[in-house]
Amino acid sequence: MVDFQLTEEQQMIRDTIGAFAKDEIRPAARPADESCAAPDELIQKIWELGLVRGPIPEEYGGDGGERSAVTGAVVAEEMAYGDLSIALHSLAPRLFAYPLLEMGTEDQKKTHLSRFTGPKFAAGTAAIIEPRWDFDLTELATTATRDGNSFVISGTKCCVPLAEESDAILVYARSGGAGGFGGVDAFIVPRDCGGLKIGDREKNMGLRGLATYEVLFEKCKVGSDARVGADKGIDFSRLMSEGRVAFAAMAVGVMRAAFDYARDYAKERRAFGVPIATKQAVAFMLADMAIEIDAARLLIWEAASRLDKGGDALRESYLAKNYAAASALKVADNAVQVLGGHGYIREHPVEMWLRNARAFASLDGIATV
């Protein structure tokens, strides 16, 4: 069974962020949509609250905190809350911190994780994702080739944040014949390698306010020393599951967000003598909108319990990451629909959630727990 109660530690955790989010975060969701770019001085404060090294340990200059998937959901949606853009370049570090805090060996530890532990900010990413229509993680067509004491990457990755920040990236790419989630490595590329090329910034619908980048591996030779877990490897199957967790948590706190505007709003805005909040058919689209984000929540919470047992979680993931994925969109075009037309006008913020809500069906691994 599932506990879906929160321990105290935990609530403490959600009401620090969650008041965090909404008074420092949220306001500068539009000017960060608006210019493209995260303010220095918030991802400064972000970082300050340990989100990322809390759970590293002492020994690698981190807080020795206990790392949750259940902890990270929270952190996560409360985050998101405030702003998706601004959420995914605050934890972008994340993405090549964790897995190798998780899967790495000693040496790559001792080497890398420090990094993320001093007192100023410092990028991190990973790359995943590819410019294809049919893209799949389990049919990565970046390859990973031995040749001799060395591996040559080849492919394109797309959607990579932060990529041009970065001292080193970490690039998922196919080194075996195994099919499906087996066969793929992790491998530590740093920013100056040979064949590695950085294209210009991408242009997307959503998320304006963080930097993604294709970024392309042109013969890119590097040690076997940077491969992840060594000859043992990755467990690509985990690593997917546990971003699957965190993006899906991510659609959560977006769908909370327009819920929340359009409920107040609805209850405000008065038509023909009252609030059209007592109108049946806004009151039903908001009754659906909270339906969705429990659900969705739950579905993620269930997945994320049975990671932090250790269990196989990769069909809850997907299924999470898929439900929060179709509701995001769903009660971000309700909030639209609930403020009519001026929820087309940028003078409210429902319209940047619509746009941000479309990326849950687009992008897979762009973050993690």
Given for the second form:
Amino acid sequence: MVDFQLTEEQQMIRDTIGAFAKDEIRPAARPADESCAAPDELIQKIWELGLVRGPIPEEYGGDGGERSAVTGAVVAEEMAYGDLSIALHSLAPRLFAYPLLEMGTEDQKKTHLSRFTGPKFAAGTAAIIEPRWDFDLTELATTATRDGNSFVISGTKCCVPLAEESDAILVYARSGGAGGFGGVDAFIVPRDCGGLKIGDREKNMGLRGLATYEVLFEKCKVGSDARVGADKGIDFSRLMSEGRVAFAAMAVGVMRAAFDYARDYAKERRAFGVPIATKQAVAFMLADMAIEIDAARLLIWEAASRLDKGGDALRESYLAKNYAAASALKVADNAVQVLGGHGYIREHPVEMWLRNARAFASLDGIATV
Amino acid sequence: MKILVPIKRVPDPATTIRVLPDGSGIATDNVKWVINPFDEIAIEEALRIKEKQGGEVVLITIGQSTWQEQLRTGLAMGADRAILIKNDAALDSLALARILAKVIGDENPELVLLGKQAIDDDSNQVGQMLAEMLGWPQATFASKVEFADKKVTVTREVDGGLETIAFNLPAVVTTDLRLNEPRYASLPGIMKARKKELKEIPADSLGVDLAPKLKIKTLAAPPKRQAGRKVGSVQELVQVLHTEAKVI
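Form predicted together with its partner chain, following the form predicted alone:
Complete assembly follows, chain above in first position.
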């Protein structure tokens, strides 16, 4: 009944992306953090791995691979093991493409999906989070009002990755009277739509390699064909569950990066004539970190497996995301602690992972993968 | 061009190898298995040749059912199909070369590309033996492979420099480290690999003499390195190098 064994294919994906993350992404992580930019060549190289186009059906120019939340979680974890900013940057196009893929109309798929199946990286993004103290996914303040044959979108969003370089933004807005997830719709808003303003790039504590923006919608008028899924709308709850699972999986990637680094350091670093890893104070800390990692992953895989079976995973994905966010902070903080004074200086990556790990608790809905 | 690429499954180079207490082999628990890195370079080269000239890349390995994993990885990189010659016991280089020669007789590739050696036992023999059995030209330790008509030019890394040789197809080429940098399999590549043909042939159905001519008697871990020590003077150093290290 319970099976935690990845398929042979998923194992191959894990090993391949894992090797790529270790050899190609990790060396770029610190420079991206320092320069506040992910290198174009690397983003292109990741694009060629087909992580975005893979699950897009062949009729829209993709490869027609199976789309699975478990596989998505495996990919997200490995990518974030390399670097969280670069992982979010390179997977951001999924924020736009996959809701369309899953819930868009035939026309919407035909018009928009081919942009993400070409040989060159195509930015894509979604605007979900709002800069309000009482921000609540089920109570979005951004509204879409029907005006004859069109919708008028008004509101302010923030933490929108790659907004500046994307041709269109998928905007989540409250459209109906219904409360909760049911009243939310997604709209395809072209970058050049009148009333759409992209603010300055946000200056964040972590995720410095990822460009995020505040985006303003001042009575943006879009046709009724911009509404994802037309009259049927979207299943916002499911999209958020998928996003949380993927984001939580990235937290596991960051945790694993921090744990591996701290463990290796503790085996090398000697105090009182022995490696500090042999001291219980350190060994227990490392063991606790390993427990957090496996526990978080199991919660994530359970949620993902429910999604793959077509079931509802709102509760499971929320628990997984919540747990992973808290664990990521704890594990990254412990990694800094294991390195002692070295943990605090920028020569080592653990302080960067601690800053990045903070994002998981602060941002919800940045990654719908 | 039809290219056959024989590959071997070996422990990940990053794995810490432990010799079994009785010296009969290595501990294989917790060992991650990968395609022999030199063979991976051979796959990459075969794919590049195919991308330029068209043709087919066929992978082959000789081993247990689990070796399928490495064939699938090669298929995910872009090879067209794969053959597993199933044999549970470990075989020596000569038996491997004999099996390959037999399969090559059926497959008729124009080029056989394989790693110069496997990183597990470092025998460096199969390519050479195979070329001899087939009566084909061979180029070992290739660091560059170029084609003009039916002629191949291979640059070889030899002691003290590079050697360039030219010969006609069909031929056997073994690859060195600097030939290329193997690609990562793409997600679509991995997904397509599952649907590609992977044929299993029992080794004993080939009618080839598999009797081992070589027997591994025992394996031992290299002796532990002693810690270094400081000497007081040049004189003492020379003395120690002469009497203890016995290198001068």
